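Presented below, as structure tokens, is a lone chain in the form predicted alone.
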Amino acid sequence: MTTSASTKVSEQLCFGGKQLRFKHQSAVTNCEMQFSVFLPPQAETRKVPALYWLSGLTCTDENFSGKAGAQRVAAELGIALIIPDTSPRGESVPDDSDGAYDFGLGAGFYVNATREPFVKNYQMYDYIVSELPALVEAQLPITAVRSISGHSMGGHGALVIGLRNPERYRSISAFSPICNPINSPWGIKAFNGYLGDDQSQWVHYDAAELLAKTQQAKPILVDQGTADNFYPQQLRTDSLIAAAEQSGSNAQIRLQPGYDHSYYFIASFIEQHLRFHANYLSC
């Protein structure tokens, strides 16, 4: 795999540190890809650890970065941030044939596709897993001390990435995740459209099946706010707080009285959740 060196976008000033975007033609995803990173102002004498946030249906890579408020917490921790798109994107790619949100572009469910005609672009696993942390870390002072986290298909991405590779990432964390996409309507619509209806295949993205099978998952913390009005059809948080009950995981899954599914919910909490990975990004 032959990945082409990012070109910057933009680059703003933030909490002594720098907001930055890049797009990069990637290698796994057959496309020009976007990304956004805050390097926190230790990032200018030092490499520094990093979070992967990986953002929910519709969302860019932006949405995070401007919404979440995370960069102020970020800086005093030396944590860089890195919030890659949610797909691939562009005139070739495939999209859902009557544009829904919830299926193609803005939706890649951060799985490899194996059904076409999705196949050729929307392999968002192996992007998020592989090839962008090999192209940040060469590229800019970021070390392979990692943790994950994200919202709802976010959180879903983050904690089946976590959990299939534990060896990568120090701690896992989500707000508002699809925990159990196969008993999910979102998650049966993009597994049938993205690897088919063999069912076998869909175990392997779910949460909540991966969890209650895992005898070494790494830290967990998942935040849902009890007024999300995709909870918990969509959601399924029951089913990932039964999984962890099986396996005995060292996981914390907090419900939130009165908070939605908005970035109001993970603004409100997301430095807990970023003090939570700083005691593992620090080992």
Contents of the next structure:
Number of protein chains: 2
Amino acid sequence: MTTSASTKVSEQLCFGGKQLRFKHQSAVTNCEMQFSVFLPPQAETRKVPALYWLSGLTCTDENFSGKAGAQRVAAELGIALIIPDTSPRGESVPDDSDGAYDFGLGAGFYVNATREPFVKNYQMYDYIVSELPALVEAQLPITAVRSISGHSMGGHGALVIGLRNPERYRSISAFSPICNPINSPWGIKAFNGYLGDDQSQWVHYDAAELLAKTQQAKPILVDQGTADNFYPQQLRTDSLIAAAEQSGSNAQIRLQPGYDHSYYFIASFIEQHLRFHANYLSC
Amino acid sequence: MTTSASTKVSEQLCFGGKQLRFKHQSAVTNCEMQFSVFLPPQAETRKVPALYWLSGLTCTDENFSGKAGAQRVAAELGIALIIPDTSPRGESVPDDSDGAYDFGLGAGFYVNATREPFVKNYQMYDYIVSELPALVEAQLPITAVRSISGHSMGGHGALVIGLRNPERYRSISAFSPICNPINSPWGIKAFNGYLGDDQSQWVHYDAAELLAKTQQAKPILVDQGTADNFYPQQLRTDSLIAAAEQSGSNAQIRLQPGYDHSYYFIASFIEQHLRFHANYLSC
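Switch from the form predicted alone to the form predicted together with a further copy of the same chain and print that structure.
What follows is the whole complex; the chain from before opens it.
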């Protein structure tokens, strides 16, 4: 793969580490992409492992950077945070025909689109799995020791990408993930749009379907708030719990009473997720 | 003072406490005001002391709530966070004639305006000192044991209000405050606009002028990043340091190498500020 170098857009000191933002021309999504990185202080003297964070619908790389409060613990543990955007961007990138928030720009669903007009740009699965790690591991003091996490649509992405690529990720976690998109209004709309109506192609992007068939999955931690407006209809946490039981996985899927779908929920539990991943990232 | 009851706009669980947003008709600013409150878990069973946080230019009550990561430590220490807006709001409230960011809406500078057309609404000093505490202490499990902090324009507000009302605040802190607005472009514009050109009225709202004349000020902690784009010209931290020396105050005024003016700076040090205030809030 040909990956062009990235250009640093901004650098800010945060908890003794560096909060960075980059842009680059992606050979996978055929547009300019932005992403954020937090480098902990330890990266001044050695390469560090990385947690990839996938954000939810309507988000960019800036929501998690600014709102989750993850840098404090990442700085303590010596973990880099790699925070991509949620879709291709730009005037040449096709959007939802109605401009809806749940398809198109800001809503890439971490799939490789096969349908026109989305196939050229909406290749977020390959972007996250291959191009972005190659880029940051070549240009920054970051090792190939990776874990992956995310929120909502990004929780779906983290579970799917982690389950399909166990050789590339040590551990997986998610907040409020879309667990069973083939049975969720959001997922059905997105998969029809990006993949077409052959549902045999959809199951490759469905965490519950994948987990049910996975032997010896990597360690998984999921937190779901019970006051989340999208729970249970859009998120289908029950399907993931059933899949974990079916596969004999020891996934921890926790219901958190009273928490909603917001970054206040993520901020409340991100420390536990970072410490969970640190167990497997050799920190 | 007649204070109308407030209406709850939202409630979200955060670190086991409640992140709340209210609106109310202010008798002081003659418009509808919004403010945010974080109630720590301890407030379920007893009244708790409060840290008032004043935000900077262009901010609302939502910036600190969403970006500073203060709730984690406030929940541990049992401190409520009271987070007002930065100016009166609404279509009937006059704005800067050019729509500039540094005067008018989002830029009340925590003064009581005396000039037309601002005098009717821009009474943020009285709003913060009197109306808002009376409101939250009457309606929420919050005591009259208070400390005050803020950022930039809000750091100016916290220092001025804390220094002028030592009987009302136990301790004062600030991030990147406008220390000497009578000698700062931002301050000169704001004070001319709200107070007119009689500079004898300006000194009542100038932290360096006030501190220089204060005997036995309450405990003060100030953090200032050295990579802040507004340092030193707009912020004039040197004037505050000189005033502290002149008055014999034991204010801690710290320069933090490499930090900028952003919430990444605030997030990095907010824990230290909360623990500083907790020493005086009887937590």
